[in-house]
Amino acid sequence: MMAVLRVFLFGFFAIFIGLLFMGIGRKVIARIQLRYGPPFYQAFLDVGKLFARKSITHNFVMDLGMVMALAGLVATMLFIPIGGHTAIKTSSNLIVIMYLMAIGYLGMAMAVAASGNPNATIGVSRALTMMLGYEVPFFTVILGLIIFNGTSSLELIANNQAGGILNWNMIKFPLGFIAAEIALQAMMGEKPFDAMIAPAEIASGPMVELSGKYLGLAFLTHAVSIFVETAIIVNLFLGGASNIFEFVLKQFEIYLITVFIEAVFPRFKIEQAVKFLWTVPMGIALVQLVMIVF
């Protein structure tokens, strides 16, 4: 019973922080673009309104995919150390985390592809292509950190950076941090790597057939993905944290970087995005890996 309650609390916390970041991000982007923007709590209102509306489903595969997407990312979050707290502890949780993250993304792809809308299919195709583009450099960065620390435990990698900012991997491995930040931008689907949604081209792609509770579930899935992805970077490069408040503050700093880039950069075409990811961050990640190994 306590284990179920613990999972529920971790999931609720990730959704709350993710939605809060989304609301603040929209406000920051609006101010950069000299607009007033929505209130910071707008994301909470949007989710509430969506779950109160009538929903349309196309088939069972769509329902299963939506649940699989959210469940996959919540399950991922349970293995991530959060300010000294981890719901499920394992000795090799970094590998488990990357595996479960992919299940969440593939669940969303399965759901929206089942709608049969051509724009959704194009969006999913672009998202999966982008996934192939950012995962290679991101895994290369992670491989270097695993070799350096001699473990794939995210908790131990974070603990090995204790003792001050000079011990953080962000300082010791700046090339790896830059490559991971670029991969994170693509992972979060923010500009210039948002070709999969491109509203003017494919009517928001994967989201085009989602309505009511299904769109609300997509919002919650995106909120958890923001929490999971920023939490991984905090543990890998910013030394984790000794308490939850410090951990969330570091997550917010990482998220703000992606928001600033989102606000000022134009969108890559999908082929430009993949070419960029396989050259610039991949090249940087390889240089960092060679420096660690030799």
The other form holds:
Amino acid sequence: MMAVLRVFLFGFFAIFIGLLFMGIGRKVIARIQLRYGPPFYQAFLDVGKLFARKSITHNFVMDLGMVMALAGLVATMLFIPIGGHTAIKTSSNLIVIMYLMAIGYLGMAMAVAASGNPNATIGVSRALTMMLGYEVPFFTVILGLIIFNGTSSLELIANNQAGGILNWNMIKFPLGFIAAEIALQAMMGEKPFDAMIAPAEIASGPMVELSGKYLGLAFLTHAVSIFVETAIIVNLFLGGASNIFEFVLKQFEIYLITVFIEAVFPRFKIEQAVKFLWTVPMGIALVQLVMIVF
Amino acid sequence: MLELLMVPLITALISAVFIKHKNIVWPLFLTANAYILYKLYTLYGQWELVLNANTNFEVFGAKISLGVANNPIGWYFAFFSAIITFIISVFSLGFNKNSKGNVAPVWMLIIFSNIGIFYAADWITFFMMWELMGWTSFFAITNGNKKALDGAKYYLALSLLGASSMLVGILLLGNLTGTFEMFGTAYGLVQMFSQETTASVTIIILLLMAFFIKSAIFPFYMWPSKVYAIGPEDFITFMSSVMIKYGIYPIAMFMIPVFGSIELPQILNTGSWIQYFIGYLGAISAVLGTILAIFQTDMKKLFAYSSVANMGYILLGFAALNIVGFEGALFHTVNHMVLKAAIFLTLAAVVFRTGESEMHKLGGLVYRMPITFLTFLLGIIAAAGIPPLNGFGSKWMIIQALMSKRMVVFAIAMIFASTGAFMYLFRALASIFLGQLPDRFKEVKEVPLTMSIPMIVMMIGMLLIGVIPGVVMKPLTYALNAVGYNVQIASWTTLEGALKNSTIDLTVVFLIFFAGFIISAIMYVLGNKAQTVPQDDNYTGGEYPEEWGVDADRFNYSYSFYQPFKEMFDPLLERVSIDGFFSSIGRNFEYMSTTVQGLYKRGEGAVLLFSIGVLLLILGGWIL
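Could you please show the structure of the form predicted in complex with the partner chain, as a counterpart to the form predicted on its own just displayed?
Whole complex next, starting from this chain.
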């Protein structure tokens, strides 16, 4: 019973924090662009409105896919240690986390492709291409950390950095951190790596056929993915945290960096983005990897 | 033991006699497979069973004896392939109702050689079974179809190349070690390695070449795409799930123990050159297979290249040369059997109903074939290595093994290949089953019960192995223990990694995913209700597609799905083409043979042959 409660608590906590971040992010971008911007709780209002509206669906695959998308990301979130707490006692294996995230993306891709709109399918094809672009440098960075620590448990990697800021992997492996940050930008689908959304070209790509609660579920999925991705970076490079408050603060710092970059950059074409990801961050990550292994 | 070999032979004979009567042959085929499966099940644990026929012949001082033995690793391969074969043969029952040819007798012979290969106690038996399998599969692929001849010839030529290199390797091995028995030769090879390094390395390379050809490892990765595209779909299912593993079995059985025992200098403190040799071939197969799969338009070719990539993973697992990598590779062998069989059964179902295997001509079949769709969905989730389905556990073990050995290049290649797998797998899903249903497929129905039940069984199988990996890992670890590996018996639910604190419990992973699903479903139910609209009710920016002459078929993004990505790789792929290399060899041979033929016609050839013969005689006498 306790475990079930914990699972629900963690799941809704992640959704809450993710939506909060999204709202603050919009406000920050607006201020950078000298606009006033919506209130910081706008994301909650949006989701509430979307769930209250009627929506359309094309077939059962769309429903299944959207549920699968959120389920995959929530499941990933339950694996990640948050400031010394995990929803369920596991070895918080990094490879499991990376692959579980994929089921969320697969669900989303399946749902939007089932709608039969070519714009959505183009968006998904771009998103998957981008995924190949960022997963390779990101994994290279992770590989270095795994070899350095001799374990693939996220919790142990975070714990190994205890005892002051100088022990953080961010300070010890600055190159790896930079590469991971660039990969994170692509992972979150923020500019300059947002070719899959591209509202002006393909009508928001995957989102084109989503309405009502489906768009609401997509919002929630995005919120949890923000939470998961920043949490992985915090655990890998910022030494985890001793309590949840500190942890969320660190996550917010990471999220702010991506928002700052998002606010000022234009968009790469998809092949430019992949080429960039395979040269610059991959090169940096390889240098870091060589420094760790030898 | 004897009946295990006799039943398929007799069945093949009977079904050859009754080849015209489909409703006798296919039920017989099913019964024989059921019997083999049952028999193999009873053989578990009786490792001392052998069947030997001694002869008085000797080659190079090595006595020739023919024998089969119930060896544990062979049992592991044979048993799981028998399960898959049984499921496929249920499917064949319905599938072959209106097919033209009848592959059952030939297929039964392959099943006979299947058991022979996995149970051979010596290299002579192994080679005989190997050859039988190579020849018969040629006839099964063509199946009286003239169009299939080109691809089948390519396969046959490669098979012959492999068989001849294997024959030379076996003879050299017999000469070096003085025996043809599997364990004896392995032991002998290890003993002789330091003294006769050149000969031993030659033998290893020759044998590996034969195995790599059969398992479609780079540089022999072309045949699956050619063969799978043309063969009868149910036989291709068997081929892609079971037959492609014939190269893996002798590597696991013979090569890895040898590599593990010989002392070689380490490169970069991680592995010896042999490890790097098979590792690089595996990595290239994985990466190249993935990239090529991304660009295919024919679904059977796409999954052929996916098989190449998966064989690459297995080889990478072997390359780590530690127990986690070894177990991971063998585990992945069975996982790949299950998931590839599931995927190819759905492809067969799609071809059965639509007669189409070009992906961009299909689409929207989920509206008509939901069970096929679900099987395919679970199959691709498994193939992508996503928990909670099978395919994840074994890939995870292989990556763990590579990371613990610090083989960073291979680990990165593995991640590249398995992330690229999402690209081609999703492409297949989107193009075949999702999107708009073309008008000409409006009348398509779900496959009949005999075909949908095997698919449902495959779904259950994939989920079962994914959630409770012990179903495969327990027999595997028992078998490895029986052979003499010092391994822990696996538990039902957990997998042991090679790194510190890296035990994962796949059942817990499944439960967590289930919890996520519940949370997600709650959110879904909380939302206001949805209304189902027709497939062509889409946002089109205010335009009416009909006015532009765009029907459901054309309102689908599925041709050149990854065009920008393809443009990145085009320069590379134009340069790397093994096909071009082989065809240049072929041209040169043709040129040579016509030259010789021309000489012969004019009478000069006879003189030439005579003089070559004399020269050889003189040389032979001089050397001996």
